[in-house]
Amino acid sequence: MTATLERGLNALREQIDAPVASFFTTCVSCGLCAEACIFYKETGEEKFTPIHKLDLMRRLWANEYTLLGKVKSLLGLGEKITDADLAEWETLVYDSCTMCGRCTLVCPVGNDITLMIRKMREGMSAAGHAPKELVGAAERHSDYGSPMGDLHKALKAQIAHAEKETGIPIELDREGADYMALLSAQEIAEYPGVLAAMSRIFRKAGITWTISTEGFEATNVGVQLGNRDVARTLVSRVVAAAEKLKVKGVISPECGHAYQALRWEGPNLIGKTYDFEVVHIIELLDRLRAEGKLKTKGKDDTRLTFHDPCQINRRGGINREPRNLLGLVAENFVETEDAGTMNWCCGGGGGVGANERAADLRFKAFNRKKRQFEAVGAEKVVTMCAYCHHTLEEQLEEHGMEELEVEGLTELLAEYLDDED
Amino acid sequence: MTNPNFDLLMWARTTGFDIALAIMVGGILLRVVEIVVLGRKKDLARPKGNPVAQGLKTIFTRSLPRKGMVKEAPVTYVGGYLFHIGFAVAFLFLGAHIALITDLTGLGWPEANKALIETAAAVAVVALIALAWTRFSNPVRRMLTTFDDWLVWTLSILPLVTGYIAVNKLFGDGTLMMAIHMLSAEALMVAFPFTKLMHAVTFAMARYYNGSIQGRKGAES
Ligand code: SF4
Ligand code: SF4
């Protein structure tokens, strides 16, 4: 056995706990999870069955964590895991799973398959079987502060731009502000308009906020790659920045996995409950709406639909909030089939979007969304994750649907903000 | 002259049954302990929903298919329901079975009439056959199916078929058929802890964990 294989198996062993054992014990191989998975549904290839993607982890569990398996292993009968197996499973675990969570909600016995994929990636990456793009992004993120490299300069330029546009200063590193806002690399690079939008909305709502130059990047490639050490380092930066500035809350931006990483995995990665609140930007905006602090005037009258980011809705519990907000500003809002908790993934989540090798597969997977958008005759798609936004634009272009506009919800709200004094 | 099969039936009723029951109960305990000792780290994220309440709720709510799913795999869903319901009715409402359970636990309830029991058993058998067919015909199910699944399938259908034959004295020696019926049920009991039959116990754990993980986040399960 090679050293990397052993390291991978050890990392995998660390992930096996009571829930995992109960899930593998309970699986009745009914195959229903396949019916929930966009990769199986749009390709018809049975190897994309969710539980099959975990077969190596199941083998390890069966061999080492069950009495019968231990007896079999003693007799030399247990099915071994080899480096070749890991190489084969790499594409199943990384290219054909966006960790969207649909399978988890469909499995009749209640297996949280998605959670197990997240866990299996810990073993795969430790064994050196992870896509090179994710490994590279993790290195850049750890060394330079973002998966796209050092974004300090770009951030400052975008802030200056937003200040000029709105006439409202954005104070960096302001101690004692109500909130410390985070951004995703995608927003800084591609959708910086969100800065001006937040600036105007928060000023009108009477909220003080700041951005830390020591921890402004919300994304966390560690949770996509499956590397707890990287994930912990990245979360720690944000936590340290928030503690230093003594803010009441941290705003998780329009980014799916960032919310998952920071709000739900973060405390477990660093081993303590935060003493500040983490709130998703859309959660916060809906709160402001309910308190009467977010007033709008006029409405967007295009035929507009909403794309639920998997990590924010299905795996994050934010479902009503964007719809409440759309109610304020959308005249012609129409839901696609399965919208809400069971929405289909854009195909770019879980690191799949960054993975070149997976490009054809994710384009194929998008056919589902394409049909759904066409069925409701959408003219605009609104979402609340910058990476979904990016993926949707990429996919729509690939499918010859560029005329379908994509917009972030925060920016849409700001367009109709009633901020006259 | 006494029926030579009588001894076999008596053994199946007494010693055989006791051994099977001991293996089943002991085995289930062992398997459950094997899972629970692996533990689960305390979740330090501040909950948004109620993990315990949603975990408990999901044990029940996951028995219903999610909207739109039945049409994706109708035979698996309908076959699955019919088998489980048919098997449960035939097992729980036959007079002789109730007597056995009363003997063991002191609990009892009214029996159902023979026609209902037999219909339930027949439905369960047909459902099992349909489910077996999808294990051949559906590529996903074919890929996932292992020896364990066929063993479990066989062990599930045998008590239904042998019970029907024995009760209705369809053929063979009545005493022998009853002994075979009992032995087939005992085979199922013995295999229970070591095969996928375990899902009949651990589904509650899996659903609880799933519901509590989602529930903490205020997400649906
Ligand atoms: S749906 Fe659940 S029980 Fe069925 S094969 Fe998938 S993981 Fe196993
Ligand atoms: S999480 Fe989503 S993409 Fe991954 S296996 Fe499950 S259904 Fe498929």
The other form holds:
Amino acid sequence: MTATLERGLNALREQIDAPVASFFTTCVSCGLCAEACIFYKETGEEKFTPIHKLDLMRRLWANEYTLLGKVKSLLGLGEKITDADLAEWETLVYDSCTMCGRCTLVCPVGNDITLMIRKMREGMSAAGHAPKELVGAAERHSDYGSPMGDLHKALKAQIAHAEKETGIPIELDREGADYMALLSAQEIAEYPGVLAAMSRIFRKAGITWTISTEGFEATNVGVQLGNRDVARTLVSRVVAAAEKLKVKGVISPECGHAYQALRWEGPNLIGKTYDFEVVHIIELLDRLRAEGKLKTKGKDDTRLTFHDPCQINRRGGINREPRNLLGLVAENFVETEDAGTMNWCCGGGGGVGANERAADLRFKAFNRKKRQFEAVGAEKVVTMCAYCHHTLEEQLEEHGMEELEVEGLTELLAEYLDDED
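Right, and the form predicted on its own of this protein, after the form predicted together with its partner chain?
Keep in mind that what follows is only the chain, not its partners or any molecules around it.
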């Protein structure tokens, strides 16, 4: 056995705890998780059944943690795991799972299959079986502050552009502000309009905010890759920046896994609670609406629908808030089938969108979203995750639906903000 393989198997062993043992013991092989998986539904291939993607971890558990498995292993009859197995399962674990959580939600015995995939990725990455794109992004993020490399110059350029557009200064590293806002690399590189949108909304609401030059990137590639050490480093960077600036809260941007990593996993990753609140930008905007501090004028009259990002809605619990906000600015809002908590994934999250070899599979998976949008006759799709935004635009173009506009919710609200004094 090679040292790399042993390292990967050891990483998998470390993930086998009581919840994992309970999962493998209680799974009744009902197949409901397959019916909930966009990759299985759009291809019909059994290998994409969520429970099958966990088979290597199940084998290890059966071999080493069950009486029958131990006996079989002593007799040389155990189901051994080879490096070839890991190579084969890499494409299942990283290419055909966005960790969207739909399979978890339908499991009749309450098993968190999504968490198990995350644990499976810990062993895969430790064994050197992870997509080169995610490995490279994790290295860049750890070394330079962002999965796209050093974005300090790009950030300052986008801030200057937003200030010129709005006439509102954006303060960097301001101590004692109400909030420290985070951005995703996707927003900085592709959707910089969110900065101007926040500036206008927060000025009208009387909120003070800042951006830290030491911790402005919200994306957490460690979670997507399956490397707790990287994930911990990236969360710690944001926490240190927030503590240094003594802010009351940290705003997670329109980014799904960023929200999951910081809001829900962060305290466990770093081993302590925060001294500040973590709030998603849409949560904050809905709070301002409820307080009467977010007032709009006019409405978008296009036939508009909403795409719920999995990590923010299904895994994060933000379902009502975006609909409250859409009620302010959307004249002709229509829901797609399975909207809300059971919405279908865009097919690009969890690192799948960064994985070039998964392109054909992503294309097939998106047929589900395509049919959703066509069924309601949508003219515009609004979402609250920058990577969903990117994936939707990319896939709509690939499917010949470029006329269907995609927009971020924060920017849509800013378009109709009543900011007259």
